[in-house]
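This document opens with one chain alone, in C-alpha cells, the form predicted on its own.
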Amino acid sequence: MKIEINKLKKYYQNKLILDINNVVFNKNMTYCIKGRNGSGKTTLLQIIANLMLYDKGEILYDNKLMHYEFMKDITYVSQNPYIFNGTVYDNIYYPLKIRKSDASKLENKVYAYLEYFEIDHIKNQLAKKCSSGEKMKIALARSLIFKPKLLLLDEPTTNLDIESIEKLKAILLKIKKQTTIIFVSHQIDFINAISDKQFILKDTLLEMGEKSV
C-alpha cells in the first residue's frame, strides 16, 4: 500500500506538532522514523493508522482518500500494544476471525505463529494475565498473521529478550516485499537490518534521513 502524506498539520492545545508538506512511503518498502521523545513520532504514525484526527491537509492510500475498505489491510501494533479479552490462541486468531475466515482451515496458522514467537506454551492462558514481552509477542502475532498491506509499528521491540528481536527481524524481512512497513525504533542495528529508508522528525518537520550509526 502507497501512503502519501500532503500539507498535513496536527495541532496539539494550539500548539503545532507535526507539519509535514509531502512525503511519500511507496508500496512494499520499510521506512523508519526516528527523532527525540516527544517529537510526535507515535501521533503519526497514529494518524496514518486512522486512530486519530489531523487537522489540515490529506493522506493518501493508494491514490484515495481514507475508506473503510481499506481498514481492514492496516495493522498498527503499540510499544503498550492493546490485548483482548480471552486466551493468547483467541487474541492472534482475532484477525482471521472478524475476516470471516474458516478456523478449521486456519488454525495451522494460528499454531504456527504461537511457535514462532514460542508463545505456544501459553496458548490457553488469559492474554490479559500474560507478561509485557507476552503481551507485545501476542500483538505482533496478530498484526502479522493476516498479512497486511499496510504495517504500522511503534517501538516493536519494546520489552523483547535478543531471540525474539531477531525473530522478529527475520519475519519482516520475509515479508517486506510484500507490505508497506513504517515502523518507530531507537534501535540501531533493527533499524539498519530492516529498513529501506529513514526519516527523522525533528521540530514538527519529516525529513530524510542517514543510516543510524
Given for the second form:
Amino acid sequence: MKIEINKLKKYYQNKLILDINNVVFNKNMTYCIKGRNGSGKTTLLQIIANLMLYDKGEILYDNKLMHYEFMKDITYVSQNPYIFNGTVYDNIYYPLKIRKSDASKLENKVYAYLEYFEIDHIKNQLAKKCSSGEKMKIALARSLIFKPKLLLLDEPTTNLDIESIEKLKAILLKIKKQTTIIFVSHQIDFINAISDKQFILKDTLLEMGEKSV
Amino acid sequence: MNYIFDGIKDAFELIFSLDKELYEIILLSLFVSFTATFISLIISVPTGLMMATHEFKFKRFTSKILYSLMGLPPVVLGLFVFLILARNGPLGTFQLLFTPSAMIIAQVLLVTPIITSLILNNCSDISKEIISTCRTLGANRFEILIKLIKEVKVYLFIALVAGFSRAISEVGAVMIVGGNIKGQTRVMTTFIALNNSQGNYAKSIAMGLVLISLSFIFNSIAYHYVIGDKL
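Now show the form predicted in complex with the partner chain, given that the preceding structure was the form predicted on its own.
Okay, now the whole complex, with that chain kicking things off.
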C-alpha cells in the first residue's frame, strides 16, 4: 500500500506538533522513522493508522482518501500493546475470526505463528498474565497473521530478547516484499537490517527529512 | 445485652418458620430492586460506554454532574419523586404514588448515576485502547462493540452489583414514595425501620440477616467474576 502525506498539520493544545509537507511511503518498502523522545513519531504512526485525527492536509492510501475498508489492510502495533482477555491462542485467532477465514485452515495458521514466535508452549495461558516480552510477541503475531498491506510498528523491539529481535527481523525481511512497513525504533542494528529508507522527525516537530542508510 | 441474643434466636426461628409476611416482603424487595437495577443498566451501560469512549463538548461538566448525583441524599430524591408523582404533581394522573412502581422510579433515579459513573470511571482508558486495537486488527463497528463489552464485562458487573446493593439497601426514598404500606409497598429496609421503632427486635434482626446474606451472595458472585478474570 502506497501512502502519501500532503501538507499535514497536527496541533495539540494550540501548539503545532507535526508539520509534514510532502512525504511518500512507496508500496512494499520498509521505512524507519527516527527522532528524539517526544518528537511526534508515535503521533505520526497513529495518524497514518487512522487512530488519531489531524487538523490540516491529507493522507492518501493507494491514491485514495481513507475509507473504512482500508482498515482491514492496515495494522498498528503500539509500544505497549493491549492484550485481550482470554488465552494467547484466542488473541492471535481474533483477526482471522473477524475476517471469517476458512475455519479448517485457521488452526494451522495460528499454530504456525505460535510456533514461530516461540509462544506455543503458553498457547492456553491467559494472555494478560504473560510477561511484557511475550505480550509483544502476541501482539506481533496477532498483527502479522492476517498479512496486512501496511504494517505500522512503534518500537517493536521493546521488551524483546536478542533472539526474539532476530526472529522479528527475519519475519519482517520475509514479508517486506508484500507489505509496506513503517516503524519507529532506536535500535541501530535493527533499523539498518530491515529499513530501505530512514526518516528523521526533527525535534522542532516541523519537518521530516530523508536520510540515507 | 440479653435482648440482642434473644432477638438473634427469635430471628432464626422466624426465618425458618417460613413466615408468609416475611417472605412476601423479601420477594417484593427483590422484585423492586432487580427491576430498578435492570432499567438502570439499560440506561447506564450505553451512556457510560459512550461517555467513556467519546470526546464531546461539556464532557467534563457532564461527568461532574454525574459524580455529584452519586452522592445525592436518597431522602431528597424521594421528596423530588414524591412531588412529581403526587396527585397535584406533573405525573399525578398516573396515580403511581405509594405503589411499587413509584419505588422502582425512585431507585432507578438513585442507581443510574452510580452505575453510569462507575462504568465511565473504570472504562475510560481501557475502552480507548480496546477500540484502537480492534480497529487496527480490522474489526468493524459491531465487532468492536461486541469485543468492548466482552473486555469490560468485569467492570460492568462490578457496577451492576454496586447498583443493586445500593438499591436493595435504600430506605429513605422508598419510605417516602412507597409509604411502607403492609402487603403493598413494605420492603426489607422499611420493615426493619418500622419494627425497630416498635421494639420488635427479632423481626428487625431477622430481616437484617436476610439483607446481609443477600448482599454477601451478590458480592461473592462479583468477587468470583473479578478473580476469574483478573488474577
